[in-house]
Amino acid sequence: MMKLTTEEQEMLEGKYGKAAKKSMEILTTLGDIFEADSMVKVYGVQIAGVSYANLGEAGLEFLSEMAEDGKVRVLTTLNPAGMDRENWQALGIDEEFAKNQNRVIDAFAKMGIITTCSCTPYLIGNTPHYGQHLAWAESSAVCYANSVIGARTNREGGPSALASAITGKTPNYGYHLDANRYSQVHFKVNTPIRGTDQFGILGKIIGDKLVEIGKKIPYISGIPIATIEELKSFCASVATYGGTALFHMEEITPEYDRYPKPSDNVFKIDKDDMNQARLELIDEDSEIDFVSIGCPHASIHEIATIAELLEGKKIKKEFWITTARPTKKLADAAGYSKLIEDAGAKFAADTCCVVAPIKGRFKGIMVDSAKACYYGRAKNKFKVRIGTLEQCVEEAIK
């Protein structure tokens, strides 16, 4: 049984409301589950289940409730959306599906939080500290956070997250403890790896591996240097294909050398792995009709680097760049926007190809992230194909 603090008693007791006494009871479930001895305070908060196309009624009524006398007592804000908010008529999406997905939205805005949608809070003012504790619900966030950041989240549920942004704490269990951020299995890196496209290709060979031998947490070494966009790309396809919330990689990121290297699980990648993986990833008979790119969201440097690529050109493909609406913001006023949308190419912002109701609209995505591979076939159907982002924009142009 978890020990509270008499202000977490008395929230459970009903003393601040309704919405702090359910949310209290949803953590100390959870945290009876886990057997955690106490809560800990939490920094910030990242919801998932935000796409009415997910959330449907049923999760509509849950956050009505919860909003009825709920406020956040922490930074809080939310997963992509089923659309983008403002421009959502351009991208095909139904009013109706429209005006369901903006009563989600108010929902969550009556309850305090922050309604940037995005699933790369740490690029846009949701950004936590080495060592800080999260509710975090979002896979490559969650990966993120605790690998590169080396702050400490475990993957929550769209339910828990919001109880820990009602009650400010979470069960002090599982990633949040020293004793479970241990790796389990090092990865020798043998070819180079550059770019977003081949950092997802090496996430889902790690992912794929860790599901297959029944560990969760890789040591990787052999990487000399990465970018922020790389390491969001690896986060996001080692957490698809292989459920992995944190990982160390050598002389990147923050906690490699805090815990002992393992020495007895140990495989090497080479060329030959990096190549027959990309195959994997690659739809030969695919009919490209879609090009995405930004899932995670795309950065403001990835923005200009596709302004860069479009300027001057026009594009034959429907052609979606979807990121977080303060870096929309931050490329309308560089001048990126333009460029790119007078190519012909659209921003969508607050949403992404993985939540946005879009099944049976195209045959074919290319995209430069393994993740959004695996959901184009999963979710929608799409055959795939995946390239860097300048081989997506090429795409998008011939």
Contents of the next structure:
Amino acid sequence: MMKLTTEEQEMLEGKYGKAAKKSMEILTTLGDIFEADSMVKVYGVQIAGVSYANLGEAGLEFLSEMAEDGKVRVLTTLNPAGMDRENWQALGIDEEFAKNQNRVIDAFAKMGIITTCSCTPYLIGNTPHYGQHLAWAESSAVCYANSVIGARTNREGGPSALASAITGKTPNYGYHLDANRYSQVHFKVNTPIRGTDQFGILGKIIGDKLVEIGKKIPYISGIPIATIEELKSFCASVATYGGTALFHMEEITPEYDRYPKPSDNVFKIDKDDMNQARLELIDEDSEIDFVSIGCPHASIHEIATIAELLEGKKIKKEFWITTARPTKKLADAAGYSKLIEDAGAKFAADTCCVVAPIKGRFKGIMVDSAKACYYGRAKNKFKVRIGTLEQCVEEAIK
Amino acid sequence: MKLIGRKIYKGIAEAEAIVTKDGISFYGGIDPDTGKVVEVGHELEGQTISGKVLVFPSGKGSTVGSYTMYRMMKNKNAPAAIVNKEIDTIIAVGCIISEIPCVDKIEIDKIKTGQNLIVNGMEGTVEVK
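What would you give as the form predicted together with its partner chain, now that the form predicted alone is on the page?
What follows is the entire complex, opening with the chain shown before.
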């Protein structure tokens, strides 16, 4: 059994209200299951399970019950919702869904959660520092926080993340402990990797291999430099295909030399592997009628690039740029949004192609994200094609 | 026969067992409105788990599965109890928020579909009648 502080014990007994009691019940049970010795304070929380399409009426009921007396104690942000909160009509979302989606977001807001509705909290202010403890849901952001930032979080689900937000605590096990952050397998990359699409493809190769050999934490060498955008694409992909919550990348991530490098389990990745994996993300006979950039949510840098490519052009296919609302506002101020919208492309802020209810609306989707390929196929039954950001824009214009 | 495991969530339930060697994903794998297993190729595909003691090795799939379990409880077609070989976070959290008695670390191959079970979530035991 875990050692609890007086305050934690009182939460469990209900002295801090119903929501805190249920939250502490969730956290102590998880702590006991995973043999945590105590709770640890968290700096911030990222909550998943926001789309009404996934939660349904019962999920909403659970959140509403928690919101009766639950208030968050730490900085807490929210994953994407099932729609753009301002522009949902233009994106073909029906009114009934919009009403219900807003009820979900209102329940979160009532608890003091900042309703960012983004999968990239680290780009918009929920930005932890090296070594800080977190309770984050959203697999791509978890991987980013652990690996790229060197913060510490397990892969939380919606309810456990909410429980940590309300109590400010998480059980001290898993990725919170040094002992569980060692890499177990070494991937040597022998070919240049550039662009969000290639980093996504590399994530798929490594993720698939990790599942095959039953390992979790890779050490990756041979990548001389990487941008934030490339790393967020890699995180999303390796988390999707491999369930990976932490990787170390030589000379790139902050903990790469904190632990010994694995000496056995060494795999090489060369150009042929990259080509082969790319082909796996291109469906033959795919007729593309939908293009989307922003999985994970597009950064202001990516939006600037898209604006430049679209300036003075007209698109011929449905083209969505999915991003966080604050990033969209920055794009408005910089004049990028006007260039993009004048070309006929649409912003879908607060949401994304993974959680929006768009199943069956399109035949084929072109993306620069390996994660978006996975969910495009599995969830939305689209044919998929991966390409560079530039190729995606070209496809939309063609 | 009394099997001894670990308590996950409190409560006592007596019901018929439905056993599978496959993992279960509540999100996408089970229809919360009917209680039927809908995952294509699953050992229990087409069968109803409502009101039974659902016995399986471990959870899998999306973390939204915890909410699916809550939805089944509200629809009054959740399992009466859950018995696992090794619990995972999704199932544990689902049981807590839905108040479904749950025990793990049980040798589940000793249990057969159709047997009557008493699951005791306070003691962490499963009695096969």
